[in-house]
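Next up: just one chain, as structure tokens, the form predicted on its own.
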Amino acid sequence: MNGKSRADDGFVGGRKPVGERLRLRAPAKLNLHLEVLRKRHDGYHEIETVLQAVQLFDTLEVTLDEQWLGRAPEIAIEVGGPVRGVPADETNLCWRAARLFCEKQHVSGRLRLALQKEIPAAAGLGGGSSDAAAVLVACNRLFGTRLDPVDLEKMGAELGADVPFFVRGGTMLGRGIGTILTPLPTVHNCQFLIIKPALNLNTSEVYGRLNLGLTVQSPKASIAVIKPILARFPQKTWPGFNRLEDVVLPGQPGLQRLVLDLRETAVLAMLSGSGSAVFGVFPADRDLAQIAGGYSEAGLFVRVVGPHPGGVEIMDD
């Protein structure tokens, strides 16, 4: 596709009056599985992992007032909402991600991101990858630029490893750094408790410390055995893992306590990504709220969420 806009007609003097709002829901994601297969030339990881974005969202306001011809884009950011120490300014992704749209797509002008954020940060729940994803789908849509997913998910890839996911969402199988996605059957019959205490882990630390050697001999992920026991899901046979515990649990021995009691009751319980949120896998029908109420009432964060069978979402159409 190209990246003209709607028309270029209607400047003057350079500039286009525009006023459009889009009010989008932007949601968290959890690895189901998640293996370190090796360290790459480029200092990323190769990886295998299954995505499965969850209803725990934050929500994002995108406004263009208005269009301009051959200056660059004025991009101001506003963040709001429970989550603490996220940045409003050009080093939060969504800045980043709107200032890209316009590099790539040759478009510009004024445009205000309103973010308000419930995902925790530097929870391994992808929040800030699926906010970065919900501009770049914005901007689309505001600017008129007709991208499709494919597209706009091979933009997002240069801002991180989980953006392209957040652009089409449900379940994924993720491989490479993350960025080459196979849909895999959404999953239906369960129920996610995620928790995270008050601690923050440093995704490229965590990687960093990795013993390599223990992952060599891994087998990869099979679509064909993954599919049926996806149907199935959740049971005990899972054969998800999350590699990055061999890393992150022995360290902190607060959240391996949290794990361990969580597999206790659930059907299956690990880290998400690098960490420090958790969470346990439990049937639809299971009533936890005493289950949640034990780990609120102890100060951690705690949501119960069913999974969300897409992506980005735009809550105006």
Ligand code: ATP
Given for the second form:
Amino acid sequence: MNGKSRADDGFVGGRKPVGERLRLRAPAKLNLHLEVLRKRHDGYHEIETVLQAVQLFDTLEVTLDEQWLGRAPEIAIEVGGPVRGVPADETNLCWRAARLFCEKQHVSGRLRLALQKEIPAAAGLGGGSSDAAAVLVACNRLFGTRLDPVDLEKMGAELGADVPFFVRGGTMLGRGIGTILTPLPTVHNCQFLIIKPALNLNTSEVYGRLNLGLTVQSPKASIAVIKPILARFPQKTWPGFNRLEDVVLPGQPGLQRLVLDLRETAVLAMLSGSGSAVFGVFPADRDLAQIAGGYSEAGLFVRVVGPHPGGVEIMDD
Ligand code: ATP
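What would the structure be for the form predicted in complex with this ligand, rather than the form predicted on its own?
What follows is the entire complex, opening with the chain shown before.
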């Protein structure tokens, strides 16, 4: 602890009533580029990726009813919203994030998490990771622990490779297993048409199908190269691609057709992460109502969203 008397902190008999609630929004991400460099001996893959936060949000309410000392936290979670099949138990990344935060920061109490899912799961849109980052940000505020974003990112990396990105979000270059982040200029003047068919893909299975051996490819996406290209985004000559398309699309003709179809109208189109969501990039002033309407009539999840310049946000601020 910090040497301060607990009585000064408002604890009486090891307990302190709090009753504070925060509302947050947690954005989805798209990968504007994803190269897999090599498989490490520990089974993880080293990647080089350009991550972009987008304005498709889950919302989360985190309530700290009471703080206490010397015993495990009680964490309750409920999940609502249009996206089905997300676990409302200890396997939810939100629950695990709350638990990890308490362990690492030596704080405890009764926490209630209410998650509204709008980001499709198992889609390569990073929804679960973003929710986890939102819980870390909320706990940091509610427990008054004052960790800086880099500390929260480090903690997030213990939950998943995509979690750190969502602390600051915007546009970032991700290296290592995706957790070594360098901010890039935020993209403007574009919108994204995101389409998710009724097909769930498992990230580790997709990576497992890559045949890279242990050879090391040299990184190509240096900041010096990316910055000037990103300033002109979106352009047909964008050199980004998604290496995972090589293993996902050949086995999924429907998804392949969707990407090719989008490429007819969009400036660029690709799979996001390990899929199954795909996205097309369009100029910001293009009216996409008709194109989007066509896909949603076919029963697909469809959203038209802009880039989001930040990461998870506390909405009450
Ligand atoms: P990634 O690209 O990081 O694998 P994703 O967008 O493909 O992410 P998620 O939305 O994070 O996938 O969900 C992956 C799985 O994790 C789901 O199938 C679900 O069972 C589980 N999960 C646990 N917590 C959550 C959460 N808060 N939101 C969504 N899924 C969750």
